[in-house]
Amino acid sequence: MPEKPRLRVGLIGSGFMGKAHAFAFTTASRVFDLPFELELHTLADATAELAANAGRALGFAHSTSDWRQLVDDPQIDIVSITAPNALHKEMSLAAIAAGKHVYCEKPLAPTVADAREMTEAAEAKGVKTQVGFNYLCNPMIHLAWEMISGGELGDILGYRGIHCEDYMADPDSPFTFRHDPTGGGALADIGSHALATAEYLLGPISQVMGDCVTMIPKRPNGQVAVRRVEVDDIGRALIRFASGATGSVEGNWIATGRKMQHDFEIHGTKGALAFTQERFNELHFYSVGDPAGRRGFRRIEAAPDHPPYGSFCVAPGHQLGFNDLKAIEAAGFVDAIAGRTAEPFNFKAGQRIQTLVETIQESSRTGRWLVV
């Protein structure tokens, strides 16, 4: 068996998502038979010391406090960007210019225009791109897609999708960069996941009627000051799919008690699906075809029947974790770089989500239905 070619990863950022990327590449290279040998090459962070320590901890051979140096390093093939959102565009464009494949955390960019510029740059340069919409990497979400595509649900009639958490629910939690206009708000931050799942499962959303509201209008800013919040705490929308199906979505970061309520329910003429990310190794399926008196929502547990679960564990019901979803995401990107598969969720897809977010926000401002 010949040696696999190597793919060298440069990672910018070592916070929540930086760690997740490092774990993901590490796990992916063990769990999957990837077309490349992955090498954690360089970690960039704000200071040399931070970068050195995090780099060592996360398994990178080199570190730097200068992300431009990482981006320009001819040794590096993939640039993973987990720096603050405001830097996503600049870093991505620099990495693309240097001919790197780019794996950027969401949100891709603060505006559709920015996202489009990034997408076009990548397409022009011919590099592969990826945005981190990891919830789509769940085998149970793939199963849902497969069931819908295969007609097991019949014609789709209705959809309800939400992504609710409570990390901003405390009115005394301070103003952060997420609360100023460039921060995006709840719809952009997490509602985007609900939108991504909706389109992944049912195809393009064609019309939206949005309602984006700020429920906690002022937040503490330092010891005594307060500052006005200019983004939505909850973004809701009525939606129409191009397929004719209709539904609603909600992104909400003040949903007290909810840590990971990325849920959906889909009703079709032949069956229905219900899912909650709170128990993301399960998919609940109702089949009209079951015998009378024996119908009910069936709790399907993740198992080797549901790829790529079996790559992680050969026994059913043992369950994947959040970091495993990121590993599937990273593996998908590596496969795309090798040309094995299409990019699972590239910059164009990220641009699409940003388009949906902005259209919903614009709809909310004008109080009108808008075509996406």
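I would like to compare: after the form predicted in complex with a further copy of the same chain, may I see the structure of the form predicted alone?
Only one chain is given; partner chains and other molecules are left out.
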């Protein structure tokens, strides 16, 4: 059997998402029959010591404190970017100019203009791109899409989507890059997931009415100083889909007690679906076709019947995890690089989400419905 060609990965950042990217490539190469052998080549981080320690722990052959050195290395084929949001544009454009495929965490860029520039650069260079929206890789989310597309819910009447966490709920927690205007706020940081899921399931959102609020106006910034917060802690929107369905979405990072609430409910003329990321191996389905006295939401458990669950586990109900979804995302990107499939969620798709975010923010400022 001929040896597969190699794809060498360079990773920028070794925090939460940096580790997730490293685990994703490692797992994907073992779970899926990929068209390439994946090699963890170089890890870049803020200091040489941090990069070296993380590189050893995550299985990279090399490390550096200069991300530009990583991008310019002719041996590297994929650049994974998990640095703070404000750096995504500069790093992505440098990687694209060097002819690398780019896997960048969301939000793609602080502004639509930046995202468009990155998209156009990638398209002009002919490289493949991926934006990190791994919740869409959940087999149960795909099952929901199949059921909706297949007419099992009938005509869609309403949608409610929410992404809530509490990692910013403490008013004494410090100012971070996420509180900077270039970080985007709660709507861009986690509400983007709710928006991406809504459009994945029901198609394009055509109009929005936004309400973005800052509930904690100041944050500690060092031992004595405080800094004003200008981004939203909660971003909400009423939405209208091009299909005629209506609904709402919310992104909230001060939702006390919530660690990972990425939920939706969809109501149709024939049935309904309910989902929560807190139990993301389950999808709940209600059918109006059930006889009177027997109606109620039934639980559908993830199983090998829901690809690619079976690639991870042969037994139903044993559950996938967050990093498994990231591995599915990485595998889809590698397949796209090989030309097997279209890019699952490329920079143009990321630009679309940023367009929704900015339109909701503008609607909140102006107090009126806006066309997307």
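Computed from a predicted structure; not experimentally measured. Take the two forms, find the largest set of C-alpha atoms that superpose within 1.5 Å, and that set is the rigid core. Numbering follows the first chain given and starts at 1.
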Determine whether the C-alpha of residue 290 shifts by 2 Å or more between these two forms once the rigid core is superposed.
yes
